[in-house]
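This document starts with one chain, in the form predicted alone, laid out as structure tokens.
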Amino acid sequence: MASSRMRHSHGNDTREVILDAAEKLFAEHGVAAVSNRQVSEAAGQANNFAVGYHFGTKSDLVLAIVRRHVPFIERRREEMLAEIKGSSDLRDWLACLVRPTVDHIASLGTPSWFARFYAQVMTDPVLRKLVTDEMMATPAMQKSIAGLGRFMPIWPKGVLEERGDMCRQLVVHMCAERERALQAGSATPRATWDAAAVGLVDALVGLWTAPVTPTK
């Protein structure tokens, strides 16, 4: 018996490794770029096919950073609802769009990858639908899409699609680049990852409530 729980916490023990190796390798390098092998090097196993034994396919490995993250996010998402608590500002319900993923790449201290990670997720077709309809799918996430909702002009749907993705596009990629900015030491647009979420609050406030251009 105790034995079984010694090899249980090892086992975690290792995947947690894996994780953190996976993770920083997709973050510096793509995820396309790195090998299992390269991962289960980099996690210091000696066993080459560990990322398989531990999680299967590459997908299941980068859905496995995902779910690592997620609780974090989700926790912050509900004490922002909470908070604003039905509110009819539209700032209020993109500020918990934005702000729960920058408080918790925020929590992560310097250096972290969790940012830039999820930058090369994105521009990954597969990858980006399997992340984005994980992200997506929580209980939290969904009553912010839903009070969001309340705020949407009525536009074609492509036109909200497109916008969508322009969202998810500008708070993704300017978290990576603060992120990776922080680590070389270099100079970042706003002095605090706070700030940096109020900047991209301003930003979806405006994305979201400028006009459409008739096309032909």
Given for the second form:
Protein chains: 2
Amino acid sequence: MASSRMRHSHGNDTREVILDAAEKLFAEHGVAAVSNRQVSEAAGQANNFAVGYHFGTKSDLVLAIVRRHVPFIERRREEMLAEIKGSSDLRDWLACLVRPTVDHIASLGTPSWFARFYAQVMTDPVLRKLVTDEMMATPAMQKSIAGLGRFMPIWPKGVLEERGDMCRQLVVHMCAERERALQAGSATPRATWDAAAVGLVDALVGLWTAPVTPTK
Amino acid sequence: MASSRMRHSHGNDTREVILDAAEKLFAEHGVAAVSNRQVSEAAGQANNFAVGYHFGTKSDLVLAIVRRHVPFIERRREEMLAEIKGSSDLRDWLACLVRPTVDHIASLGTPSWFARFYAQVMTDPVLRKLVTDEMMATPAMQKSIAGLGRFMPIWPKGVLEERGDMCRQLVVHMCAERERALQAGSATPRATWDAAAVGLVDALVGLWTAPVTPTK
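Form predicted together with another copy of the chain structure, per the form predicted alone context:
After this comes the whole thing, all chains and molecules, with the earlier chain placed first.
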């Protein structure tokens, strides 16, 4: 369950309650559609400026939500990197990108909101850059990307960026859809998050190695 | 430009104005977040019940938006099917799925809203089914799916549905992101919709033919 892994110290209870409320509201309605005031209210804060007081701007709030998750993802990625050390299999390196996030979402239990929160953040170019920079900057992520580097063909201009965008869109939206389906109790193609992660890595291997057709 | 291909008869002007307003609002804010009243107001209708009067429920309104686009997509798909008749190349059949929609979005000019509208609809399980059933039911779509059928391996349970979901997510969200970037004047990995379509078909070939790792 979320509470067991995501609980923080008592001194920060108000902050944690606000982050929970904001993550859920942003996941459901989009970041732009939700005001700091609505977050304060949903968090049961008498003072409508509680969000501003504790976090500053909305971008700061979004980053604070992300930073609550990153250490769990980072730790799992370090474990996986230690396991695959020096692997020459593309699949291992793609798994290092995908698995830690999927495993973390799985650990949050149902309902979770992080996948949908992340999908919403991705639709805002400024927030997307802010959050992506934050998530890319960790040591394990840098090592994973460096490891993946050796499998990068010399592609025509734009294709590397495009394939990277595709990998991100696929992982983010498949996870968001699964998270939504689990909450609604509706059917999912895969029985477990574990199997869903295997399916995603399979697909990314195909996506990453697909031949590139030249364009004008 | 949108207007040249999407213009309709004068007798339906109010309906068209409402559909334009609804598509844009749904694209920007999500279908659930926008009321029929807000659509009526954005469409400059003095009567707040204009949407209900002209279209009925919100689901009816969503379907009416979709039905305005489908004939253009369908016509292009029929053309492509005629061109590739009997092809034994997976790529041709995947192109028949992807190209007609991308070409249609390109024909709408910038800004367009259809890709983002569609991405928003995809996040609502009930609307997703409604709209998907509508778009799948056309003769050219049925022929494309039948053509693709011969390239379907015997996959473990759930994988066919999963790969189908992945193709849909990839196309919908890559188009939505491109549409958003074009409106904002920001950078895109590919210079043209045409090149973006080539990139999507390349990726789908990889995604569709990627080996499946067995899971427990």
